[in-house]
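Just the one chain here, laid out as structure tokens, in the form predicted on its own.
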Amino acid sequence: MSLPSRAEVVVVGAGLAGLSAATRLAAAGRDVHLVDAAEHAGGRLATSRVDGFLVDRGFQVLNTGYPRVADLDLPALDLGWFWTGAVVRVDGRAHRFVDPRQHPTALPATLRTPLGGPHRLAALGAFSARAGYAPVSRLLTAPERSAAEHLRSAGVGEQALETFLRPFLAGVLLEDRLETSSRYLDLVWRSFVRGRVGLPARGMQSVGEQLAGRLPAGRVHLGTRVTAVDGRSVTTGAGTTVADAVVVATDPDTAAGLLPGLQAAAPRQVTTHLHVLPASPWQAPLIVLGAPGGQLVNTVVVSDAQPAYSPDGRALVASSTLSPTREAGVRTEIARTHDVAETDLEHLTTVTVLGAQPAATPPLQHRRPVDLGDGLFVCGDHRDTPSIQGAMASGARTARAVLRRLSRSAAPASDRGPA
């Protein structure tokens, strides 16, 4: 179904941000039209079958950490958990570094973890304790440094901060030089600290899913690329819609070209490689940091933690790079840190996603302006923070700025103030 000619707002991006500023606003009672030029609802959350393994747009994982999360049905995702930790390996043997608030057993052999011994170990504590449990406004006003130099006065050590922080860390920055801003990687751990992390079992592109299926039939156009935007109309292949307001929620480099002046950019990708074993390796559903001096940021058996991910019993491998790396090169890499043949490792698809997130180097640059003037808004992680999180939360404050739009331009002139 087309856009309509007329409608209240037309939110421009199918991904979580525009999907939680539409709901809200078709929640509050209003006319709101999704449009996204993708085949399916999520943007960046994408999932597809290749010959029966859901197999997502790169290792993406739900943090129930983060605040938003709230928003989601989780119950009917119908979750399957990782263990909070990491296996890491040092001179070759691997050890699991949990989290024993969750697993009280994994407890002694965590603190055997070669990580530079019980003071540093007690420091990563203190400094988890912090960031999980500070209040959000004293993290996001102390001094602001690298992630890096912020590890270091935490006084973790080296040996934790190489072999397990930067690894870890790596896969959820994107960026192993840890330039990340400190007061983000606060945000980061405390989501680590405070949620559990796991899959769908219809993939990650089914929590975008969840989301449009709250709006009213007819209200979401798939497959329509936008053209034009200003704030009062969208236009498209098949024509203008004229509208009270328009918000733009597509991925950053879209957003600059919709809106010339707007400063949004992506520069962070990664290469993730997708195997099946015959059974997993493992005994528990714990990501594998990649060593130091490797290729791999980590690896992870995926249906160890969401069996629904393999249509038969075997084990689904994702393995990720932050830089573009053919399948062969990185082969030995990974059969070695899962202690396996490599004739057992049977490739079944490689995905880069390029432009995968923002950078949030310091100074953090959080809460961007979201209401452009003239009826026009935009939103999406690029104006809060890289993630889940930062999208939908950018969505729920863009939301709420089109609603004060709206009502000002209801109220009768004398009811409005001077202009």
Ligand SMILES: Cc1cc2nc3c(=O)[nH]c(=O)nc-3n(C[C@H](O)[C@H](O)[C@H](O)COP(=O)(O)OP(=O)(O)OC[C@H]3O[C@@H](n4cnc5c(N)ncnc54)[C@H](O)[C@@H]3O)c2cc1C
Contents of the next structure:
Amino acid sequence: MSLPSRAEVVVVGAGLAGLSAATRLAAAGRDVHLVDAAEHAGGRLATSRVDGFLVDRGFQVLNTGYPRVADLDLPALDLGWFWTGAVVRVDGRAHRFVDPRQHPTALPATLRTPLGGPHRLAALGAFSARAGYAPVSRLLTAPERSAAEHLRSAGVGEQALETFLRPFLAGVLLEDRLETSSRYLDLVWRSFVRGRVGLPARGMQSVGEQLAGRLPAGRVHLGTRVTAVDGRSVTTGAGTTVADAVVVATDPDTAAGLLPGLQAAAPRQVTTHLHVLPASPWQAPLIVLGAPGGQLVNTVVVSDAQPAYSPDGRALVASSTLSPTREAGVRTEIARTHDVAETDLEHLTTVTVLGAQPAATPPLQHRRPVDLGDGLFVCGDHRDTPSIQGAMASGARTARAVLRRLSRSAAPASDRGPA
Ligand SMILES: Cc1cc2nc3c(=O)[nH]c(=O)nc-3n(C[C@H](O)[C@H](O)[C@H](O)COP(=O)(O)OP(=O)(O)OC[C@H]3O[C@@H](n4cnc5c(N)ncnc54)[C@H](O)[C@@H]3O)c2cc1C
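Right, the form predicted on its own is done, so what does the form predicted together with the ligand look like?
Expanding to the full complex; the earlier chain stays at the top.
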């Protein structure tokens, strides 16, 4: 169904930010239309089927430690869980480093992981306790520096930094210099301390589709690219829709093109190679980290956490690198990391995402303005933090700002405050 010529609100972009804004506006009784250039709702959370396997567009997970996950119906997503922790390789040997609160039986193996000794593990525990349980206001006002400086000053030591923290965080922050803001690192680490990470049974795209399903019929317009906006209208190839408020909820680059003057942070990229193995080589659903000096940041048997990703019980492996790589260039490293023969790895597909998430280097601009004035609004992970949490939180903030504007403009002129 095409966009009408008139709507109360048009949201441009059906990623998690636009969906969060649109569902809140619809729940408040507003006449809202959501438009997206792609053929699916969910934006960067995209999933396709390749030879029966569920393939997310780049390895990503849903972290239940994110506050905005409260907006989702988690049971309906039917999540399969990873253990919190990772397999780390030291001198070629694999060690399971696991959060003992969730898996007490893994404690002896965790304590034996050579990450610099008990005092370094204690420092990591203290770092985790602060990030996990200090008030967010304290984390966001602490002196800001790079993530690497922050971890060093917490006393975690070089061994833990190089063999565990750097590759683990590189997979999350999509950069391995650890130049990301210490404040964002605290927020990310908080989510790991407080939550679990999992994959939905129908793939990551189903997170967005769940939100899209809450909008009234005929309000989501897919396959429709917006070419221009202002606070009163949205233009697509099919014509112009006049609106009281327009929300730009696209990726940062497109937002900067549609909204002159808006700055887009540098994009992070990732390449993910998908392979099939006859069976999983591991006993537990854990992220396996790349070794220092290698190209892989991690390589993960995703079907160990979520068996529904495989149609036939074979193991689906997602292996990620930060710079673009060819499958042939990392195949040996993937096989070595999982202790399997190269010939056992059947290459399924490779995905490179150039604008996977915006950088969050210091100074962290958490909660950038979303109300641009004159009926024009902007939301997306680039307004809050480069994550599912950031996208959803910015959508929620923007919905509140739109509702404020609509109620102001509906009030009699004598009741209106300054614009
Ligand atoms: C490979 C990868 C791994 C990631 N890993 C994680 C992770 O583990 N945990 C985590 O929290 N986050 C992760 N992220 C980041 C997270 O997915 C994003 O921060 C979040 O999904 C961004 O949502 P958004 O709504 O801001 O933007 P988007 O999802 O980019 O949505 C923007 C939408 O706008 C649409 N659009 C663009 N231009 C136009 C136009 N002209 N007209 C109409 N529509 C348009 C797009 O089609 C898109 O649907 C990862 C991202 C990737 C790609």
